[in-house]
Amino acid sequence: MESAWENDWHLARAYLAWQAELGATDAICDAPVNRYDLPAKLEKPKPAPVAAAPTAEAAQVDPVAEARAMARGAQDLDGLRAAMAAYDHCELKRGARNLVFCDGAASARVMIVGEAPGREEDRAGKPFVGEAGQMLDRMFAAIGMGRTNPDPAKALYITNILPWRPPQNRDPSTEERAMMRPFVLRHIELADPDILILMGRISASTLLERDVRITQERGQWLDVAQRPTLPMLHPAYLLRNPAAKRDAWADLLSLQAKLRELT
């Protein structure tokens, strides 16, 4: 006996359609289907496609090369802050909202190397202008200077050996600092203080290829891309640990001593 469906084409459409609603994936045939049952034949299975060799020049791509060559093509600072804005080959570009390249004076007779940006300078385009900023100005105004001050000899420029903010605020990798650092001497060039400052482990570390312990080389005066250099406790670390402010202390009246030397 034939069912109503069997030849009314619209109900059987309705029907599927009903199933298929109900999650039916499969239709069932009449006989049994042993689906563990292997082909009589078994096709051999096709090769994965081979992926294309990098061409020569991709693989001859130097990251720390490029980089150098582009600093070296900059010809003042703007031309330097474009350079870096082109430079592809650090990733931590790719989750950054700005690069922060200087604070303060260009002419001040010191600048100030940093870590790399927080969130607040992420945000700001500007470095140290978070909680350790806020340290760092008052740590300098105790000595008579500052970024905003405009005479050369009381002024401050402020720049960090990374232009963007690291993921979580981790410590750049060895990479990350290596591709950036022909930019930074070539800042510490354009720029031209008669002194550097040093602040921070990963700073030292950066500009001294070396391991630094900032608590054993804090306060000894050192030479970098030709001019004196002092490495300074960071102001993060002295929030986190106040009885070192009296090392900073004394390191920034070591400072305003070479500062008179020289001049």
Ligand code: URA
Second form
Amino acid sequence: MESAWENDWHLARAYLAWQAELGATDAICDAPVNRYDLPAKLEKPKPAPVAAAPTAEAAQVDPVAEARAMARGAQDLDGLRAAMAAYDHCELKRGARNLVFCDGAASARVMIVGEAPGREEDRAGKPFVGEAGQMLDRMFAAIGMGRTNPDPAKALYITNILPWRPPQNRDPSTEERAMMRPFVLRHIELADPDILILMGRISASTLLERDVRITQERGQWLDVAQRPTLPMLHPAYLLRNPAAKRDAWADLLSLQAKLRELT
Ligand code: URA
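Starting from the form predicted alone above, please write out the structure of the form predicted together with uracil (URA).
Full assembly next; the chain just shown is listed first.
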């Protein structure tokens, strides 16, 4: 009997796309297996060799301390990107297509820290390029700012807490956020913006190291990494709750006023 896939390339491709949508990121084998050709009786697989017990040294690795040391060693943004690419303790890295590091101008006065890449960002290797990203661009365009603006006073520099996409866009875990935090803090130090925007609950909670209720704490100026910092509602939240755009507008005006004040 012929399998349905053999005759229909489009059906097979749709099936593959559907699996990718469900979160499959790797093929288990290098080549497809024709299960109709398999011998009736398969050889019993040999038991896998017992893994050696972790050495005392391996058991003692502290992913956060290692992230701190690697981040501290980065002397510029390229060095930081390379350090993050070399960091091996975050499992999200294995399922991601790209390390999403930044977009916009590093010389911008305003730096935005979002949450984590979604599917579009993972594909493009840039933060905020999907629907939420388009919303973010519209929000800042309303006060004359944008990531491609050549004037540092009107430009944006954008990054995320997590450089790798969490599967199915789940919330990043506390451990994942804690281990990537030193890299974000170093990123802020190296880019050295005048103002920081914490875009959404995950960004604010990670950098402030406590659970932030973003709908209550947005719009209040804080100090993070020795600079004025404004937590804002995430554009994805605004897409789901259009009535909250009024609050986002108030925060954008507050940002505009702060930029003038600091000039
Ligand atoms: N949401 C984020 O927080 N960051 C992105 O890069 C995309 C969506």
